[in-house]
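Presented below, as structure tokens, is a lone chain in the form predicted on its own.
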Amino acid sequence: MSDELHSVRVEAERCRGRMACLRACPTEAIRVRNGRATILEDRCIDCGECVRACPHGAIQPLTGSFTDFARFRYTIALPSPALYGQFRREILPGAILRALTRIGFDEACDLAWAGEAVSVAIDEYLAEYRGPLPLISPFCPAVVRLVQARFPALVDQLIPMDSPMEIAAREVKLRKAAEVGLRVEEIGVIYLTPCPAKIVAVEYPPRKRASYLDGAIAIADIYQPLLTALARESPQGGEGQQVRGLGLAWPVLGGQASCLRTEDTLAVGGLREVARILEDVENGKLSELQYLECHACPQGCCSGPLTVENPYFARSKILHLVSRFGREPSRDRDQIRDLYRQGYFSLPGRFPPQPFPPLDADIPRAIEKRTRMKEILEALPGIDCGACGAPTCHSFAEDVVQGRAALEDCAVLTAEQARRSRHTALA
């Protein structure tokens, strides 16, 4: 992905070189040298863990703002249902949607119904599918990128289905264009995102030429204006028009699986844990499962790095909403089945493998570098201290053979060599 957009950047003037980001990155994409962090773009999967980890706010998400969307004649906010978990329990989704129109959007639309609809479509797909199991949820862009990069043999087990945010954006944009008499391109649908990975999914939607979404704003950036707007209205107002359906559960870990008819599911949160499970799948394990729900964030989207509330509270709030409003279906199941048969939810083609780059495009040179890496690793202490500015001794050895670091950058090795030299001189 080095030639594509990434959703985070390092603001060098804020960086203090504390290495929290380096330790947090699950793909070893960060280096800290000369007191500043840098991101190896060809290893970054936009999970946003570095944004969460940095104590100085030096790593910033590249989200949009209201001024970016002034070009549209009509703007629609499409919030992740994770937004509903960011406020006190008595503040209901309907009040939050109304508050979004108070802070500058012409309209705000719920997409929980799309999660429920996609769940029905997944049920239909599982009933027809006859390939290797388990099938893997494709709705977390960071997980999709992890599969493409580290587990390319599993890309065909990613369900070829569009995400709820894309399904909802398509429907609301086409419907609103017909209602207000505007061209589709004059209507901006803006996703309110809990994580940076969704920003890349908007700019580079998987297996599609373009997204129906026109940009994304971080939930954290819109939170304070929403609080102010919510203070001016009753949180319980219009309860009869509240958001409903099982799709409300999608932002929490296990929420997708809970909407499915099959019980042969597993929900996993956090990229390191996801990677461990995918290793098992790659090794032929877990084939008794039908559906593997994977999230880059430990508690699901409600714990995304661009949210503000404690993730456990947010999860509790969303589960409360599911208990209160989730039992009544939001869409007719038979209609959704008909749409599924018409290909309404399907994505064309396949997810392409996109492995991390090799040591060298030239095979003989790559073999030479691999041999040199092995020699360097044997000389290194193997304690993964990070003092060299790389997260592990293995990644440091790769940096050395790639010219990104010098062997002398290993403080432990340099100190040991100095000690031996002094001992030799004294002898």
Second form
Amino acid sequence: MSDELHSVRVEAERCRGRMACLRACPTEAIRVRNGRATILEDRCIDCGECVRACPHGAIQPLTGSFTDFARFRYTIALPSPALYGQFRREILPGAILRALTRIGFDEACDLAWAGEAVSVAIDEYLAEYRGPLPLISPFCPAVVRLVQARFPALVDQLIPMDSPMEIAAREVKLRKAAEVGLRVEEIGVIYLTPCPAKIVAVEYPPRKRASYLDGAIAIADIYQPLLTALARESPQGGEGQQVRGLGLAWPVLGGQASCLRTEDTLAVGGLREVARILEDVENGKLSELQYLECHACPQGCCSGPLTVENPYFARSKILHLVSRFGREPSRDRDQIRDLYRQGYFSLPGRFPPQPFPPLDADIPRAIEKRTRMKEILEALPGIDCGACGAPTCHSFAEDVVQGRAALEDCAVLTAEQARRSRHTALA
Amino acid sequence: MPGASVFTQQFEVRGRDFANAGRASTAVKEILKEIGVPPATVRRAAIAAYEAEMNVVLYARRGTLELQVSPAEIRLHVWDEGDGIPDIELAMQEGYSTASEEIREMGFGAGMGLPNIRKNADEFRIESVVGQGTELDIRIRL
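Take the protein just shown as the form predicted on its own and give its structure as the form predicted together with the partner chain.
Entire complex below, previous chain first.
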């Protein structure tokens, strides 16, 4: 994983070493050294929890801005449907898409239809599939990386299917190129993202094949201009795109599962909870389920770290849209089934395992290091105070064994030793 | 491999302690991943450790699960204080279970535990004394 770039960076001058990120990181990828946070690149899965946690905005996603996209002759905004949940109830998707064209994009296209289409494709896939269950949703890139890194034995249970954003980008780009007579390279399709994980999926698509997306802008970064543009829109009136279909439910936890034919589903949000469920799957449990919908964010994409609204408000707004516009299908189902059989939704190949690096590439040496780690752990206080700059005593013990930290960095041990030597001196 | 180091750690497992059931096997799994055991082998060890741990939780008063990792193999050595198994041959059959109605209602006791352990182990030895307890010796080659 270390050859890949990540989607967040620490702005050292803003970091005050408060350690909120240290505790928030679900993969223990952050260390605070000399009062500044640093990210262990090979343990980061781009979930964005640190972005959410930092009180000083010192951890920033590497999203784009409008100026990055000046090189295109025609720009199309492709917002995550999570965007629809960011504005009050009466503001409908059509108005939001229109407002996007007022703030600099030549066009804005809905992608909720692609969520519905992918759901139909999953129905077909589940009906044909004969391998180990449950199958795991591959649409949250942070979850995919968690599976590859911490549960590599489960990679074959990730459904090898493309994400709605990729499918929509491909379709929009090819259609537009034909429509306006531009070359595909002259059209920029920009994803409006609720999270850093999707940025990585845009920049480094799974299986390293070319993406039809040309960049990503954080929803939080376009929120203000969009709000201003929306104030001048009539919320519902005017000609607009028809946004409808069950795909509208995708950005909320359980939304994907609700689109499927099977009821043998389970939806789980938040990486720690996802990890607990995956532990069970790894232990051979939950095989009575067909589909495990996993999101890094507790309420699904509508609560992504780069969104603005309260997650429960966003959820309620999305569910409101589903009940108003969800029943009418966005595309013909038979046509989608045909496309599925032509491989329209499939990812080439499967997801490769990419385990977190072990203590040592050499097993006998790794065994020795793990033994040393156990001895250190037994000496440590076990209170996970974080004062050493590592999130837990366990990760500190690993740092010591790997030469990234010294035992004296443990404030509790050092204080105890000082007390003891004072005691001896007095006696 | 003479002189090669062996990692050893013991985990205490309490009978009927459903709130903590699965902790020992989760810890075992984490350690194997840290050591760099291949994923497919980790999964076999994980299933064996989980079933062995659940056997203690479901049927014994208390037990110990000991993990040993050498460069050659993973050993899961489990011994418990409990009722023991009167007929081991029968207990090794898929679907045979002495689990109470209560345990079955919790979704356990389908009679797959011991067969599952045997399926995932390269070597498997079981001894039991009625009224005293059961001892499992599970080995998975690296």
